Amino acid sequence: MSVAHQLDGRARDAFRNSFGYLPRAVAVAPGRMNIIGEHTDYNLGFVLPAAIDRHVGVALSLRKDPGVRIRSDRYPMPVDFDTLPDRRQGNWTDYVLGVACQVRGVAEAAAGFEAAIVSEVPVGSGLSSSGALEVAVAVALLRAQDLQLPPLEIARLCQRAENSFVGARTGVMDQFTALLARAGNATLLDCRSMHHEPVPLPGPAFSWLLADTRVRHELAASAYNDRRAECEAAARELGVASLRDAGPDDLERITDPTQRRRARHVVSENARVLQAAAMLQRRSPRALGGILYASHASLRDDFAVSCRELDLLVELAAQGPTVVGARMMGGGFGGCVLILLETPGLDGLEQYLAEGYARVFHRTPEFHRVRSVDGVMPGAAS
């Protein structure tokens, strides 16, 4: 049985032990490791994700009345509302109400509903445990309504939950990624065309572990909604849409200094996606590494999104002879490490990371070794 079922039978017996029947619909939706293409989803370029064998599962049933009851395996307090929120929490459930708030303007109905929710996605590790549950609960919302969307407004639909109720300005890179992946592959997601094609990932003799710092920073959020702007403030300057359509000859155009290194950390990762890319389509796994060290340079050092953990973690990598490649992965300021190596060397170098990062930090990174799967669609539901 592959983890999505299983986690589709967790999430059925977690709602009707909640609530003592069975759901009237169940979505399942992978988390996403990010082989690269950092910050450049919101300014519309180029990213390589895939979808990772850790998901969220939602079961879900409409009510009678406009009560919405919400209980959740990773959060102990039950959730309960006379009728459904029209503002933020300030809490988890602010993804789970954006989402039926955008439900509700496609649906136009009022019906509430109850929802057991499992996860097995780390939270704030970078791995889009949010974009997760985002999907799962949009895909059981419209199921539950016999409504359809195709996959590409669901995630616009998720998108906007996150930028306008939960008040984080992200892209659209997560989302999707956990309606349309392919397992065995990446995807080569432009993402203002929406354009996106696979792009086969290495075969059993490289695997992907992903090193969890378990920082987690207060400022991530805030510093996040920032670089945005910072983006947004260098490509008024250049006169363009977004950054997208900035090249380097453009660079020395910005005169706030700040603002055009965030542009120069835009405008390369761009360029690098396309490489790697490329290097996917060639079967060269190993020309990712050096394309790896240089995202995670541009990161620390002209996004400023890296924190020391991080730093640690990729130069300890960096010696490990069966590695091919390292950098930090999702919005920064602590979460993981993505990590391309030769599959016999995962368990010595799990050893080396643990203890070189116990010597400095006095305590060990959690790993996880993960595979790429297909996204909810047309993934375990009801």
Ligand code: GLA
The other form holds:
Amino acid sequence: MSVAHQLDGRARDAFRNSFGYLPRAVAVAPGRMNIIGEHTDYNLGFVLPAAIDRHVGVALSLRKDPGVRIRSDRYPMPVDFDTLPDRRQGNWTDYVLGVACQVRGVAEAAAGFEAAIVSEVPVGSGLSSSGALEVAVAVALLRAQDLQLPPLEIARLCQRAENSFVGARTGVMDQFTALLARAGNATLLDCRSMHHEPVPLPGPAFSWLLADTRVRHELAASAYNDRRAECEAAARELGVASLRDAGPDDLERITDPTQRRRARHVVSENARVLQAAAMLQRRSPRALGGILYASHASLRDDFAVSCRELDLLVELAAQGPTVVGARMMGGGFGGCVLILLETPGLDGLEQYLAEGYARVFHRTPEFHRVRSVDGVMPGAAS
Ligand code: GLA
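Next block: the form predicted in complex with alpha-D-galactopyranose (GLA), after the form predicted alone:
Complete assembly follows, chain above in first position.
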């Protein structure tokens, strides 16, 4: 039985235990890794993510009254509302409530609902537990009302929930991946046209290891929005709609040195995504190494979203004889480093990283050996 099917069963059980009857709809959505293309999605550039075998499951039924009841295996406190709140609560339920408000915008019915959530995506590690939760809630809510929306519309709906309800001005990469990823592949996504194509990931001789620094910086959310504003300011000065339309020759026209560095990251990262996709298409995974390290250096020096813990893990990984390449992954300021390595080196590398990291930071990273999987189950209507 697949990991997604197991979580589907767990979500159904959790629902029955909480509410005493069977749920009307269940959806299971995966977290994601991103091979490359960081902070490019909201600049309408390119990304190369893949869904991973860590999921969020949501089992749900509509209520006859407007009440909302939410239960989670991660947060023991039951959450009950008389009606769906239209303002953020400042906690994890905002991902559920924000999506429900958006779904209410497209559905006729204004009924309440009750939902049980089970999750195996670590929170705050940069593996998009929030994107997976949003997508699972959206798909389950739509199914419970027998509504069908194209996956891209569901991705946009979830992104709107995160932007306007939660208040994080994130791009569309995470939600897109949770919906449309294909096992064995990354997806090369053009975040402007939304054109997407599968890119084959290396076979079993190579593995993806995510090493979580276990650092969570409070400033991450506000710094993310700041970076986005800096990119938008740089685009405005260049007279282009987004940095997607800027090239290396434009950079010197940006007067503010910070904005110029931010733009340099975006322009160079977009080029690296296309290079990396070409290397994977050519089945040359070893050629990814230099591109991954260059991405990390750019995120550290130009985009300034790394931290000492992430830098150390990348430096240590680079010394591993079986390592192809490594870089920080996701929004930054903590979370995970993505490492591509030869599979037989997994045990040795984990030990080496744990010891080296503990020598400096007096704690060990948490490791996730991940496989690529399909997007949301059951499949959203296409
Ligand atoms: C977070 C956001 C994504 C993306 C990444 C950085 O994961 O949710 O939209 O911007 O950061 O690449």
